[in-house]
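Just one chain follows, in the form predicted alone, and it is written as structure tokens.
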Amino acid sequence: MKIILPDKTCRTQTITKMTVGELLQDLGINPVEVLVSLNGMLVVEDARVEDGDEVRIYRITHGG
């Protein structure tokens, strides 16, 4: 699986089936602070990721 982190670095990881939430936990990323796309589609934490997927993590920015 190809993982593109918020700082635009890429990481490759071989996994068995897991959820987006479990992946974020493994990466030490708070799910409240990010959006995740799986193969180009925004997904929720319960979505399943598998080997061969592309996961892109976007940091949510807010302010005034």
Contents of the next structure:
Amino acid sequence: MKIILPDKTCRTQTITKMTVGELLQDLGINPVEVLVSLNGMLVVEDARVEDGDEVRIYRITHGG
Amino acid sequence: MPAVYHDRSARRHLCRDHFIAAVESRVAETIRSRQMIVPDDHVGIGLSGGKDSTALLMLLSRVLPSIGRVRLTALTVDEGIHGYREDTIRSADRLARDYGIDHISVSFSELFGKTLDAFLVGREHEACTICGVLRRKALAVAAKQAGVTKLATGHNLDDEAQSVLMNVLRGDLPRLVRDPGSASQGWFIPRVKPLMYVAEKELAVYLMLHGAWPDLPECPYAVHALRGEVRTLLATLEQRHPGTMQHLLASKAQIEKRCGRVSGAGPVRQCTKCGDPCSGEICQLCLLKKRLGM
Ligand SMILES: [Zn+2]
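Complement to the form predicted alone: the form predicted in complex with its partner chain:
The next block holds the full complex; its first chain is the one shown before.
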């Protein structure tokens, strides 16, 4: 699985199955503060990610 | 249809179409029930070009036709924040053009003689206070220029909940119940917040679904603000206890009810220096100007 973090850095991680919520928890990210897309589609925390998926995390910045 | 949003306090998952409809009808309901905007109003939108004001413009354009004939004008304030404001202002210009609405811009340098960056040298920790007072005046000037009857800002549920908690943490109860849109707070024109019941994350999802996610940096002064800490704290509480932010707003409403909806502490007076409406003898802006040696 490829993860693109809010600062646009990438990391690759081998996983068995897990949910987006579990992934965020592993990364220490509060779901209230981010949006997550899975292979280009916006998803919710109980969406399942598998190896080969691309997960992108967008931080919701304050303001304006 | 796959879910795009999990509304944790209402315990439901929403697909794209139902999510968009839910946000739009909540905004319409907020406007209607509080009579924020009525037919034949001319509404000024505080459009910084950041995510909240972008969402406000999109949502008002969608929702207002169901309310009646309402004219919109975008009002942009350039505070002069290097490396941050340039991009958002470009974005605001493009949005106003795309939506075909009038657009009026004012800047701190033209109104106050200096950029916010210049005012803040050595006072970075006071950024939000100083910017808040100057912005308020700048928006009022732009609103007057445009001749609007209402001024709408993009404050969302998170902003409102943060403000409630911040006022409590600062021990500023009068400010908690004071009507921020009232004349004693320096507004000649009624101010409305149509997004006050929409969570920040919902606005972000709404923008993303419309391909309008603005990939913009955060204000460089945000790190100095109490709001940043309160924001993280409330986000953590909201995650563990869904509905926390709504509860804060409900608490505020209850306190307001007990106190009566106070329009400022006491009668509206005029600033003895500049004549703007204010609650004391001298308005916040004139006090600030004196302090900054303007
Ligand atoms: Zn004054």
